[in-house]
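In structure tokens, one chain follows: the form predicted on its own.
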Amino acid sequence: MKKIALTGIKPTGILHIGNYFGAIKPALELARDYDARYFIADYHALNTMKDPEEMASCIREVAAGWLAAGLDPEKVIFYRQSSIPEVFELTSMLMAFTSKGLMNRAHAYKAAVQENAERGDDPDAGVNMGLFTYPVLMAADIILFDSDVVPVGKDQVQHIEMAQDIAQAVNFNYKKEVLKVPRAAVQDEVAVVPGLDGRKMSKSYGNVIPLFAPEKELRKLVMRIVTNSQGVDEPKDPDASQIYQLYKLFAPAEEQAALAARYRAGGMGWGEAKEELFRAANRTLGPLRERFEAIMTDREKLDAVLEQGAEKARPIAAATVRRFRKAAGIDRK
């Protein structure tokens, strides 16, 4: 038996190319060889997207991106997170097992809190409930389907091991194995993709590909790298340009070698580099894009593939609720 893989996408935004090879390219790939249930933590994005349209809109992006990228919704449990209201019981369950303590420690609410300090702001100005706990909400879309990895970059550690922790409480309380612990799959072989200033490719800096950009949009944002001045003649490192680092996600390996060689000779410009980069990029997302425009013309088959990934995910999550249900008393059936 194939062990389980889950992991999650806010739909908080445009998909850009940070996310095709930080997450949705090695979650497919990790498809190959685990029994997989990837969804849209659209109860998450809650916290920050409070637009109606805007949410409805980004749902309905994300889903057919990961569609567009090469999800296979027949072999691969694909379902959005509000549509199993067994998430919500058990987080509701799961609170009572976790302390106040761990959730000072997450992450998002301690830079929330040292941003508020930094202003001079109450230390929880504009931070909700749902900011502050969403690591039991995330430990519940994890421990809910029996989950044995969840891959992650080495910044996502401590989610994984905050759910380990609440799962490992409510073992130790009943004395029994009711929940199954996860572990993270640390992905270190995923590169930082660098956005248009150098930095990490995010929403948040504004520096980002979007990863179904128009033809000529996408060459413009290319031609928007940013550079330093050596002249056409110089030679150039190519492992300290972000242009051939974004390269080298499209290109083969041939022509990786090939365009490095042409770099430290001399002789190329950056200009002439970014439209190698624009050439190889348009190359890979071309495909990607025409499927992504076809998928988002049929809004009512996409809703659909949804729903019909909710129907399959449903019975297993009731499953892990009545253990732990029949654990604690609540059930005696």
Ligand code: TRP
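Other form of same protein, the form predicted in complex with the named molecule, not the form predicted on its own:
If you are looking for partners or other molecules, they are not here, because only the chain is given.
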């Protein structure tokens, strides 16, 4: 039997090419060898996103983005967290096995407390209980589906360790394996995609290239990439340029080598290097963009795909909750 891989995707903004190469593409590759369960973590987004229009459009765009990138809903169980009531039932049950001290140590919560301290504010200013208990909801997401591996970025590893701690506390109490203990699959080899200014591409830095930018905008953004002042004739170091780093994501090895040689030889200015990047990026992203636009225009179909995913997910979720309720003595049979 194949092992189970599960990951959650927070719908908190438009997808950019850092998300694509850092999270979406590797997760889709993993789905070839695992029984994959990928979901839109909309209740996680609710902690920070209170605008209903924004919430609704982010959910649709992120879901459509994954489908456009190649997620096959016949092979991957793809659903919204909010469609699975058992997630919240399991969260409540896990709360009883989670020490408050464990939550006090969560990085995101600690960072919020520290920022408050620096501002001289109350330590818990702006911290809602959703943020404080975030790791328990995430543990429920994972444990509910008997997940073996959870593909995540490094920043999420602590959350997976907490899910392990919580599942083990349950198993220890009932002296049997009621819940499967998951493990993180950190995608170390995935390089950090640089943004327009050379820092990590991130929504919070405002330096992103949206994955589905229309061709004109894509070109404009590529032309805005920050460069040094080397002239056309000067030889250039491809490895020191974010234009080339981005180019490598889109071009096959031979093309990469050929362009690197042109950088080193001199005679190619930054404008031309950007044209090459635009051409390669548009070649890859063009078909993705078309698929995305088609999916976005058929709202009912998108909703139906997510609902079908939820229908496949619910019996799995119900079985886990049933097992736990029985072990806990809440249900006798």
